[in-house]
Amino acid sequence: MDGVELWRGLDRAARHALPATSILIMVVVLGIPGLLPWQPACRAGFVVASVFFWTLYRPASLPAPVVALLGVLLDLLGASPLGMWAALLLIEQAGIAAVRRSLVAQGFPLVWLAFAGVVLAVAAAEYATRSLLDLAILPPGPIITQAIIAILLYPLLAVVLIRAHRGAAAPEQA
């Protein structure tokens, strides 16, 4: 292999690995305390539309035990009960995959409208999850909080992932 090839390879395994390098760096950075107003709601919104849009447009590039792995940290940085957000993301991105083919072709209100609906499926299954664990019905507040800010995140968040997806995490442009 000449210097070349080894380049283009590593090019490629960058580009490969920066949806979960994004993800993970943006996870860390919002666990930093005092960035911003509502930073655990944001963190947990941020990875719900990133787990998204990936597992919609580039699968290859984030796959489950590396999306479980983010769960688990989303869990440590936000004192979740270990192991819930794993779950809620792989579920996510197991209901994407199951209407991908459809999604993938339909324009953004209605991949929007898919994302408000993949939301708030994954706030009620959260919701659910920390009331079972707590044996108590929990003040519903702070997730449908999280929920909108979600919804209201993911078309600044599209902007910038679309470039990352058409520029810098195109591996068969190395």
The other form holds:
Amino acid sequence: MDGVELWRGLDRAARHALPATSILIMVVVLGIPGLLPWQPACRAGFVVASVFFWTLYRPASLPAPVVALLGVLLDLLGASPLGMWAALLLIEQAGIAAVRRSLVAQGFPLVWLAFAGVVLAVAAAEYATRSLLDLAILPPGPIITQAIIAILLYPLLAVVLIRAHRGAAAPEQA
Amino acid sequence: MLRLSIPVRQALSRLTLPVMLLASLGLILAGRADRHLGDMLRTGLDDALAPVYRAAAAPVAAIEQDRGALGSWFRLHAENLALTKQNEALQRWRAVALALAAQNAALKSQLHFVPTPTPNFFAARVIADLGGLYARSVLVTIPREAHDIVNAIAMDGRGVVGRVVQSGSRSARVLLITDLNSRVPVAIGRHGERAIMEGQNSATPRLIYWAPGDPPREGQIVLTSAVGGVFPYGLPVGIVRYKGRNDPVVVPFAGLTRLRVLRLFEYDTQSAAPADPPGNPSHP
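Now that you have shown the form predicted on its own, what about the form predicted together with the partner chain?
Whole complex next, starting from this chain.
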């Protein structure tokens, strides 16, 4: 293999790894105290939004095992029941994969609406899982806050992610 | 590399997601069946990430201080007035404290009072705020030579912050008193009426199990109680406030939203009762 081929291969691998790496870094960075208000909610909202975006536009870059690992990391850092976020994110991914073909051609407002639906479904599932595992009716306030933050976060995130999707995360440009 | 035909590869890729989902559900069950699994993984991850967080905390603190310096230019006058006022009040309290200290010394000398031993303590920096939606905990660095410090009491300059629930080789997790799982036995007011302070996931933990005939009164001081053997008697926790009829809460003295440095006190737990406090997630 000559040098050019090697560099191109490395470039392609880096572009493939960008979505997962960016999620990983943000999850860790959002643990630094005092960056944002409602930081735990922002962290989970960011992951839900990122998994939604990449599964919709570049599913090959975010395979299921990677999503599961990111979910476990989120569980370990956020002190949620072990494996809960892994399952939730995989269910989210499965749901998006089912409607991907029709959704990917739509404009931004409809995609945002679909995202809001996904967030509400994930929030309901999270609330049910936590209540079931704790055998208690938990206060719903934090979950509702987290869902609202995730929905409001999506347009801001989309501006950055669309740019990354067309540039730094596109293996075909390597 | 193994060459597979295209249909086989497609079938495999379609199977990945369900298989991973089943694995995650299995993990939930495993974590549920064996709590130590989650604790072990969490401690390992905390220890691994501690250097990263410690490195990241310094620049963040620098930015904060810069902003503080810039902001204080604009608020200097108002801040000075507030400080002068506070200083006057503190001077009055100083007189009160000196008088009380003298009285206390006199009373102790009459009682042949045996002082309680000073506990070991060390300062620990808060390096990460790793709470979740229903969990209020912070990650602190601990010195290399520190042994297992589970159940050490964490305080900031003003009052009780929480208790260490996990300790690794260079990091420890402190469960805050506002966490849903936190139950702290407390003594209220001058006579030390017993109650339990229950974390509510909000800024103000609730008081439960107080004597119905003698409810806590607004403004009474809340101290820790030695019941249960984890906390010593008499650490300051907060002030009683009523949120509604029959709903007393505690306004903590500690600044729980902006924790930077904690002091971890190790009381001699050998002599205390071995009973586990309720709601201790590391020992179900």
